[in-house]
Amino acid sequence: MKLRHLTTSIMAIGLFFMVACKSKPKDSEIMTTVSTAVQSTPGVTANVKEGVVTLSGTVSTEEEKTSAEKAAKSVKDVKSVVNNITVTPPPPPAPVAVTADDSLKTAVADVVKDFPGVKVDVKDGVLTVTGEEKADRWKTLKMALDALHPKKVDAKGLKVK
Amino acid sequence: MALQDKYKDLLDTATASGVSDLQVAEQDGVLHINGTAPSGDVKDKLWNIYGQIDPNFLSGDVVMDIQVATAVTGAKLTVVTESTNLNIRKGPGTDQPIVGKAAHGEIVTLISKMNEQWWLIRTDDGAEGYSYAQYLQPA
């Protein structure tokens, strides 16, 4: 009787070594697929244990971390996702550069010097166009001013002829 | 996006005109449009429909700035003056001492760029100098 109890004992403990055994290549070759799968994802890392993925990273949209997930889920024998993904909006646009009140002094004068009817004023990067001109030269002219790169160009006390 | 939706005509005609590094950001109640034209004539048409939706460019909220990919170094310059001679320069600058004079209509080549308003030219008698970009316009 003891002998036959020694027996199954071993068996038993023989089955869960072999099960435990067979689970953990298992994680390995689960987290191979699924970072191909999630590759398609910059930024993200994907990581397993026990069948249950774990996705880290940043990325820069909702639908970035959504695929991700649904990538990861669809890949065999995964058991669940826990999804760890940030979403950080990319940095807005960096601001417009806007020239120097001192280099747009020294180019304005350069360029309103063949414009006799037309004043220029520079301050705080905005130029402020007084007098006349025709409508062609003051095409002319506005081109030249806006290749300055100010930060904004005010006509509205310019009188077009 | 009101001022990109007012300018939309221009922003989608610079997009299908082939204009590169097309840079488009509103700020501070002014659209700054950057970006390289493949060519003189698109950016004439750019410059043309930027008057259409604001006659005579009194509105102030468009600052433009498109350069043509043509002016290169070698590339032939014609003068635009509107009649006059147009100056070499010895240095980039007004104050600079004139070597010598472009007539209307005349073609330079473009040594370089000192910027984006000085460029360096020569003229086919020989005369080299600085002069002002604004009066040379890709060939």
The other form holds:
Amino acid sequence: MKLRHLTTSIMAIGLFFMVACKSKPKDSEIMTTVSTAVQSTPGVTANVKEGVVTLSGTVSTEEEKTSAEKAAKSVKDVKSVVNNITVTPPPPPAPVAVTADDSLKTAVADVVKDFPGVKVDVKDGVLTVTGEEKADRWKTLKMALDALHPKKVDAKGLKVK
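Form predicted in complex with the partner chain already given; the form predicted on its own follows:
So it's only the chain below, everything else dropped.
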């Protein structure tokens, strides 16, 4: 009976040592697996210390950052993930070129809307008037166009009735 207890005790102790001596996963093994998992996200690198993965690098979107973190967390034996990846802000929009003619065109359109038989083109600050208009209405139109301070008002194409 004592022999049976002794044998059982020795087997239990042996089993305990086998479980206790089971090797922990090496950081280098985890590193290899994590590197493979995050390789689909360019610009991201990983370091592993005691099972903790630290991600670093630069990506262009928040989705890429999140994807790399999820990939690292999915690796077996990873205890936690520190995500130090930065997201590059998008470039500023290209400036819109506004010419002096743009504001003049807008002002001319406001003036000409009351003169349906007249068309005015704006180029390099010169107003070219075409169409037909009565003499008294032409004077009113001419004063309104001059008030916009163009370089010149060219009315050669206008027929005055």
